[in-house]
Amino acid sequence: MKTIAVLGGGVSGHTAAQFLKRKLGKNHRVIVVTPNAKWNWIPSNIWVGIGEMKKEDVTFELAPVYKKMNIEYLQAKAVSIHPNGQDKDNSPYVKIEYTGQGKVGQQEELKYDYLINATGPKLNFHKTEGIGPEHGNTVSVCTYDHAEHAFKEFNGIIEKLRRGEEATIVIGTGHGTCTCQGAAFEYLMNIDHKITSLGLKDKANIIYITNEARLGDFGVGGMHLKKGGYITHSKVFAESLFAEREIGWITGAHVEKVEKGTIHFEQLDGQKRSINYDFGMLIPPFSGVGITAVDNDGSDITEKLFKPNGFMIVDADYTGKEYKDWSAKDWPQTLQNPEWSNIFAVGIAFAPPHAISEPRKSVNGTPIAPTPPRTGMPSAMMGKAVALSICDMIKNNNTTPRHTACMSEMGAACVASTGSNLINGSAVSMTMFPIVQNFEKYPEHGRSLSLTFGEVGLAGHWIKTLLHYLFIYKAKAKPLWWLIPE
């Protein structure tokens, strides 16, 4: 009997877990290990963020599902890896620390066969001084409570515009380095749509605020788009939506400090400017989630299985390329680890060879440009594939995974709603393949004319409502689970 550990119960970590204990069946243990007591569908956070949803809507109970499929469930953090073991004992191992289950505070050792580390972000709100909304002066949409909080704020500010009172809005990211483009976009759709559906659309000032060099590069380095027989890029489509909204933005923004009523960033072209605001929401930098690693002789080999921003080493090519020399083989296949067959990474937890978007500083010096974004349907059909090479390897008894999830040779389809009411609400549709642009394949453009593109419309809403239902009917592992893609 084998033991497969999987760290994190997100939307990677929960889709490896299901499939593993489908294949494997009664004969392996399959053991989730997640600080987390419940699975939160995060696309819908922005629905809980204006009000639209409840956050009950977006999360269910871990335990119930895990008890139904007989995969073990431990409410805990991963601490420290030990892929040799201890001592005379080479038996590897992951020390973890209960946060639920009664336990609170416990550490214990989890022997595992095979390990998945899909822990997900840090959210490193403290990179930049005054974001956040435990510590700082914005809200966040990044977990389900940030969300339920933003909303309390956000009716604030509708009060305050059903006063007669003026109100300024700033939504994007926080820092140069951040990702996530894509839900601080969605978010400032919605805000717009909430406002001007109450009416209050004259009295608020929406400004969006990116690290992006141009609107619509959403950490890809942007598409270019078919449409009536030109090709225009993405910047062209998502300004025009802005221009058609009345939404102000500003690009090339590395924020670096912000106080009660103001935010205070510097710009591509070096110089330091600051905008007053009434309510912002600024997505935080990522990073891994600090795990250490460790030798049998208890010696620190934490630089040998993770990169410095916390993020796990797997099979890409990380020998610090030129922007000019990327290439789409530059990124991982199998996301196995170099030096331990045994373990993978997936989603977010694992370290990519270079950004997508073309790397920037400002005249400053400061970095200034998206990292890579790894979220959602990516993450998804990483944990799935990682999971049959893992239960290929157990069967042929190899060290050798089969199945592949290259971010250089999959598509991402982001359905990002505009408004969500189901008769007048709207979502912007947008696909893109592959994700790492390809110019060995595409030499144009890096990705196929033919399978990426763009729309705007009513369709595209129903469309995400019904995914919305669809992926927790599936994390609930609801019958025929497994026939919902990735």
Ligand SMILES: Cc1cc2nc3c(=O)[nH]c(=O)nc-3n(C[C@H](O)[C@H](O)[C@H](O)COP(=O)(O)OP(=O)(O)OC[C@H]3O[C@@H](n4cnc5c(N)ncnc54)[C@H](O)[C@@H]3O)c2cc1C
Given for the second form:
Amino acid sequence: MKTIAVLGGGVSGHTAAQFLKRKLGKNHRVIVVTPNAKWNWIPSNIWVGIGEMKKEDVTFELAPVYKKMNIEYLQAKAVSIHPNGQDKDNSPYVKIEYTGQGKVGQQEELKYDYLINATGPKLNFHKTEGIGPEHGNTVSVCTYDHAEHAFKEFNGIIEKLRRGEEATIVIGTGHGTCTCQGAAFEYLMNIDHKITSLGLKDKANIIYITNEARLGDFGVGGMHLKKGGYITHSKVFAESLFAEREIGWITGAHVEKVEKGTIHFEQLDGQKRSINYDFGMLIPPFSGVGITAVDNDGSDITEKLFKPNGFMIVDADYTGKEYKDWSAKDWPQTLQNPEWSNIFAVGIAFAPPHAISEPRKSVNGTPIAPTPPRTGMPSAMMGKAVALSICDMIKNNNTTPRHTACMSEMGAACVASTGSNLINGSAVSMTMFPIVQNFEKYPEHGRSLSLTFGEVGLAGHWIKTLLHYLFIYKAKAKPLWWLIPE
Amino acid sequence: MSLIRKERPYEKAEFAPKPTWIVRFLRQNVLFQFYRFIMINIKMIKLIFKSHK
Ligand SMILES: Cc1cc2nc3c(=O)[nH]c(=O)nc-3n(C[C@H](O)[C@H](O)[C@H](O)COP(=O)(O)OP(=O)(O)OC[C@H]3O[C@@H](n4cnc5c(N)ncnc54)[C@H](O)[C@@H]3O)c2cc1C
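Alternate state requested, the form predicted in complex with the named molecule (shown: the form predicted alone):
In what comes next, the whole complex appears, and the chain from above leads the way.
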């Protein structure tokens, strides 16, 4: 009997655990270690942040689902990985610390045969002074609690506008190295839609602030789309959306500090500027969650398993190539750690070889460029691929993973949907294939022009609503859940 | 126009394409959008199959 420990019960880890259990049945143990009691369909937090959904609509309790599936569930966080065991006992284990199940603070050693790190991001609010809902002056929609709080604050702004007062709303990225521009963009579109539908737009000044050098970059270097008989860049598409809605934009910005009412930022031209605001939602920069690695003699080997940003080393090319030499082949295929063949990382937890957007610095040398996004669809696909590889490795008793999920061979969809009504809603729907430009395969634009597209309309809103229910159905492991694609 | 509008960092918008009324109408037209719903779903299914290869 083999034990597979999955660290993190989010989008990628939960998917991995579901497929592992489905394939391995009762003969092997699947254990999920995750600090959260609830599963969260994070993309729908946007709707919580706008008051169209409650947090109960985007979450469910994990324990009953894991019980039904015979997956062992430890409500705990991983603290350190011991890939070579301890002293003379070379069985690898993870040190975990409970966050629930009546054992808060207790530590335990969990032995494993295979380990999947699916711990997602640490929300690094402290990297920018004054951002974040807990100790700062801006709100966030990254967790369902943050989103609920954001909605409360937003309501205050609606009241202000209703009283006839003017208000400036700033949405965007809270640091020069942020990712997840799609989430900020979607929240922006929702805020605008809500204010417009309440007839309060003439009093509201809505501004997008981003570390993208130009609109429509989305951390993937932008994309080319077929539109109206032309091949246009997503910059044109995005600027059109903003211009139509009279939303202002500030690009190439590194937010340095946020005081109550004022956001200070530096731009690529080196100028330091500031903007006054009444309501701000700024996405924080992400890093790994800070798990360490320890050798059997007790020495710290964290740098063998993790990059300095806390993300886990996998089968990527980390040689630090220059931008002009970047290749689709730099991106990991199997997500296996090169040193320990029984360790994998999926979703946001794996260390990308480099960015996707062109790296840029301000004239003062401040890095201002998006880090690579790893969105829901690729994260779940990585979880599934690694689960299937581990099943094969157990069956064939070897160390070679057969399944791949490479970001330069996978597509992604981003639907920024507004409104709750099936007739009045709208959405900006975008897909890209592949996520990382593959100029070897698509020499001109790096992506397939037939599978990369963007359009605006009610249809996207229907799709996003459908996806919300489908993904929650799947995550709850309801009948035939495995037929729903990632 | 209120003062706040003049303060927008916003002149760039003059150069962006804006949709005509017909485009805006079609975006909300249920019949046309039903057709787009089918088309977008087909594209997404193709994308999923290609990603799973
Ligand atoms: C507001 C918002 C909107 C988004 N919208 C979209 C969208 O529309 N479409 C899309 O494709 N993507 C979207 N994304 C991105 C998507 O949510 C992520 O890509 C996806 O959640 C990544 O999955 P993951 O498993 O890597 O991380 P997560 O889903 O974050 O899961 C990580 C899990 O690990 C747990 N964990 C943390 N620390 C530890 C530890 N030490 N030990 C064990 N477990 C730990 C966490 O509690 C969590 O359960 C959005 C993201 C945000 C923030």
